[in-house]
Structure formats: structure tokens, C-alpha cells
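Okay, so here's just one chain, in C-alpha cells, the form predicted alone.
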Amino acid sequence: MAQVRSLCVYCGSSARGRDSHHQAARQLGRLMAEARVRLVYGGGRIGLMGLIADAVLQGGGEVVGIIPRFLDQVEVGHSGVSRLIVTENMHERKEKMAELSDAFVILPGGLGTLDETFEILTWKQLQLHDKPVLVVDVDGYWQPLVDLVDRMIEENYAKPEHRALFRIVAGVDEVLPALAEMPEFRTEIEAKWM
């Protein structure tokens, strides 16, 4: 069984999404705090990012935010987190998030969330890490992503085994149990960056 002490959550910085997405972010934050799983996230105070960070903090949990200097003002860097790391660029941000995390969870979000999702999946495909990646399909939000990956496989741009790079769960209440079921994973990526 994989031991997840630190969970990276990719999610939207927009507050304009569905209320069910907002509720999912808050609920996952509460569950993480109860389980004493540290949140690693994009460092913003706004949108789903802010909601999950606040929920973890309100539950007495630890939150590490990682935000590039140029986004610190745009995404309103969350000064109330346990630790806020300001990076020089997006690449350094994503590397640091991966380094500090045992697994990855994707909640609804926009282009930035897609960028982070595809990068961490590509790193897994290239065997730079073997950490669990869970996509939380709140209200069917990520079904088009699943369809796209299936289409890539159908058109021979991805291999059938690439579908196993991530696992879909229907709701945030399934996240921690799904991670507990997963086998031990390699953490070679950490050795590369440390």
C-alpha cells in the first residue's frame, strides 16, 4: 500500500465554477486535514485553490503553496498557508510541487490545470515518477478528458497502457481510499531534484 503523506492537488483558480466544484474542494480539504495529509498546491488564495487550502487550514492541517513570482499578485498568493514558496517561473513551480508530493489529484480547472495534469502524466509515461494520479470526475467534468485519451489510443497516438497512467474517481470521498489501495510507488523523481 502506498503511504501518502503529502498530496498535490491541481485545480482551478477561478471562482466562477459550479457550486458542486466548490463543495468538492472544501470536502477534500476537510478529509485531508482529518487524515493528516499535507496539501501541496499552486499557492493561490482564489478559486478552488483558495477553498481547498482554507479547508485544510481550518481543519488544522498543513498547507504548502508554490507560486511563481509573476503570479503571486494575479492569483493572490495565500499568505495564510503553513509555507508559501515563491518560484522564479512556472517550470520551477511544477517541479517543486512534484518533488514535495507523494501523489496527485486533479479537481476541475481550466487550461492551467490541464497543463499540470498532462505534464505530470507525461512524466509518469516517461518513467520519471511512478506516483499515483487520480482525476476526480465531479459532475462528469473530466469525461471529455477520458474521451480524448481514448481517442488518442484509438488513433494510435497513445498506447492502451497509457490509460492506466491515471485513475478516475467519481467524488472526493473516494480519493483517500483509492490511494490506500494503490501499490507502493517509486520516487525516483525526488532523487533527481533533491
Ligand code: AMP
The other form holds:
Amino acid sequence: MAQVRSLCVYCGSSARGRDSHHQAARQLGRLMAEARVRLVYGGGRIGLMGLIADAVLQGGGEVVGIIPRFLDQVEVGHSGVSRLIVTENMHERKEKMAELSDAFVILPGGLGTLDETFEILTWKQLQLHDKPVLVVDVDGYWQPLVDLVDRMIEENYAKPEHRALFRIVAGVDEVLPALAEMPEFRTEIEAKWM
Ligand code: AMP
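Could you please show the structure of the form predicted together with adenosine monophosphate, as a counterpart to the form predicted alone just displayed?
Then the entire complex follows, led off by the chain already shown.
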């Protein structure tokens, strides 16, 4: 059985989405704090990002935020996180987020969330890592993404086995149980960043 200690959550920096998305971010944060699972995320205090970070902190959990210097002002780096790592650029940010995490969860979000999702999936496709990726389909938000991947497979731009690079769950309650069922994967955390 896999044991997730550090979970990376990719999600929107907007707070203008549906209430159900806000609730999902808060609920996942509460569940992670209860399970003593560390949150690794983009380090902002706005949007779903801020909601999940606050929920983990309120539950007494640990939050590692990773933000590039230039976004620290724009996204207003969350000053209350357990640890804020400021990187030189976006590439370094995404690399560190991936390095410090045992698994990845995608909540609703925009273009940045999509970029992060596809990057972590393409790295997995290229066998650069073998960590679980869970897409949380809150209110069917990610159905167009699933349809797009199916279309790529139908049209031979992706292979049928690529559909297994990620798993879809219907809600945040399923995240930790789904991860617990997944096979063993690498769990060491880069000491230099912690
Ligand atoms: P969004 O889903 O667009 O609200 O963005 C969510 C997160 O992705 C935020 O932390 C953004 O800093 C980050 N982000 C935004 N644009 C990009 C991009 N082009 N590449 C990578 N990450 C991004």
C-alpha cells in the first residue's frame, strides 16, 4: 500500500468559481490535516490555492508553498504557511513542487492548473516519475479534459495506455482512500528543500 506523506495540489488562483469548488478545496484541506498529509502547492493566498492552504493550517497541518519571486507579489505569497520556498522562475517552481510530493491532485482551475496537470502527466508518460495523479471532477468540471484525452487516443495522438496516467475521482472524499489503494511509489523527500 502506498503511503502519501506529501501531496501536491494544483488548483485555480481565482476565487470567482462555484461555491462547490470552494467547498472542495476547504474539505480536501481539512482531510489532509486530519490525515497528517503535508500540502505542497503554489504558495499563493488567493483563490482555491489560498482556501486549501488555510484549511490545512487551520486543521493543524503542514503547508509548503513554492512560488517564483516575480509571482510572490502578484499572487501575494501566503505569509502563514509552514514553509515558503521562493524560486527564481516557474520552471524551478514546478520542478520543486514535483520533487517534494508523493502524489498529485488536480482541483478545478484555469490555464495555470492545466499547464501543471499536463506537465506532470507528460513527465509520467516519459517515465520521469511514477507517482499517482488524481483528477477531482468536482461537478463534472474536468469532463472536457477526459473527452480531449479520449479524442487524442481515438485519433492516434496518444496511446490507450496513456489514459491510465491519471485517475478520475468524483469528489475530494475519495482522494486519500484512492491514494491508499495505489501501488507503492517513491516517497523520499529532497532533504535540501525541507
Ligand atoms: P490558474 O489555474 O491559471 O489560476 O493558475 C494556477 C496556478 O498555476 C498559479 O499558481 C499560477 O501561478 C500557475 N500558473 C499560471 N500560469 C501558468 C503557466 N503559464 N505555467 C505554469 N503555471 C502557471
